[in-house]
Amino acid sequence: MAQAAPSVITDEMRALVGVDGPPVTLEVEKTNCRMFARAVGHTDLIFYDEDAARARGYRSIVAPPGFLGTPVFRPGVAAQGPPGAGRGYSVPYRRVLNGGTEYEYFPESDTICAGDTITAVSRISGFEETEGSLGPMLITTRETTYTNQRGKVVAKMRGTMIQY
């Protein structure tokens, strides 16, 4: 009888499940909103023109869906990286694949607009090992909560990363 391969999920990794990572500060700026909207093909003027956005009841240019700000860069300070990055574990697999990303917005709390400062906090939801057509895989799920400068949760992201 063949012996099962040892798990790549270590005790250190298990200890990270459900633990908040360090907060990442993101700024929502007009130019970045416009660039993102243009890159993904949005044509609604609320993503480009402040007067059009205000005429529709928004505080400023609206952040397009999928854009939650740009990490604040501080020279001489270690880069924050994307929310949840650098959690201190290694995996023996060299290939990485985005297994899907889902955003949930809470516009009833506050629509994300230019001028907002967002704090992102990510946590690993779980690890799962499985066998794919190319061999063993590790599936990591994580959730990131985005809170604005007024302390309101404005969005949550749930993502899946596949390493094989």
Partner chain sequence: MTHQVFFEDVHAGDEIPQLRKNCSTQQLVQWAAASGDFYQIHYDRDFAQATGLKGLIVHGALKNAFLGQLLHDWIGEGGQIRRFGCSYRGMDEPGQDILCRGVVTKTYTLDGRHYVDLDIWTEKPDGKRTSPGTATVTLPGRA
Given for the second form:
Amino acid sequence: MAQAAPSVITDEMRALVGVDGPPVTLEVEKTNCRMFARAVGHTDLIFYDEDAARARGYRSIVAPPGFLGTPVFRPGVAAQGPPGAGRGYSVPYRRVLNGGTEYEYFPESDTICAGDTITAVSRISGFEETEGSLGPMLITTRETTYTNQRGKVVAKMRGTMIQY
Amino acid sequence: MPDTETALQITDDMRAQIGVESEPWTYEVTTTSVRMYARGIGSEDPIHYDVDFAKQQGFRSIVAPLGYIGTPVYLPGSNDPTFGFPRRAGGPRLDIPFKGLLDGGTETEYFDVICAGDVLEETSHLADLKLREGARPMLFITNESVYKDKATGKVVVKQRLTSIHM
Amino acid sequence: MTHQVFFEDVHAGDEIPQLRKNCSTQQLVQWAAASGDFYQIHYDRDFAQATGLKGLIVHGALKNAFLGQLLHDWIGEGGQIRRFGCSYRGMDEPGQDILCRGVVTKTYTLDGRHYVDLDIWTEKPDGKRTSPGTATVTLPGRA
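To test you: the structure above is the form predicted alone. What is the structure of the form predicted together with its partner chain?
Zooming out: every chain and molecule, the one shown earlier first.
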């Protein structure tokens, strides 16, 4: 076991664990569903054609897997990234890697469709420090809950960020 | 350098397509698409971003920046995968041997303001073909489109687009 | 959609139909617009090289979305994606094949629903797995 580097996790950071961040509004529309589906290369028409989606029992065009809506963009507002990005603490590492993303869906609750307005609330689930081949690292896990305009939880996202 | 491949003439078949009206295609204007276009042109005017602000100014919703007339409905196989425009029945079929393609100009005439939430129906026709001879011949193709509000049938925009093939 | 896969026909160890991708730089630009992620290492070669990369790289989240398509296309109209995700362990570059694959690890029925767990990943032409992950889907039963 290599000699442990001093911890970069501060009390201020620890206090953020489990605390809900500010809600972020995301819009799901026909145009952005299609744009996402087109970029991925989907061929199923439920992601493009409202009639095809309705024929399969959906309210409108279905959001493709991994698409949870587009955050409402406001010029000059700092936090424009995905919900929960940038939460007002800093660590002495300059490099960032996206460690992974996982989506959980609740189809019995509701399916995300064009026309939906989603409220995303993000919280840090934990900080972890390890020593890897790249040196000491801080691993931050975050969970975001997505609730639609009907009050139904439609998805959760768990993301891992690696700073080193 | 002589290039035999570029020996292009405007044929009678090409000329016969001038003025032939295409089938309609749907264009959608949404809040995210308006904001994305506004970001693309570097505008920070809240009229393009903030629905409440736009409504206070008397608009139905955020206003589409000048030049944005909605996004054509994209269906795989039905739209051009690069440019996104619809390849619909009745559209011109021109066989052009040139690889180069440039935007030759846009002329837009507005009859109403376009706002997020609007759904437009567009029809277009080939309006003009011009060949400029020279060491590198250029073909100028002009299309004219009319955009109507799908709900009211009112003409909202007329647009002329010229592409240069060389 | 074409063919419906049923729970009874799926067993641990089965590989699901592969999905082959090969991103053009054009597709990376489309993804930038669709995702809102305009980080320049995905479309500006000079910028990418100035950060120490060999060249442009494919967005991790796009590979994750490819795995979403892999699952969606497999489960058919009657299936549901419950959970899917991957971690980003290696870089892919545009113009090179990205093979999306999945292997069933477990099948089980809970509260009347038929669950299938899978290992999913993207793979480079040399076989290196760049985005390993897992997924859970539900499939219709024949009964």
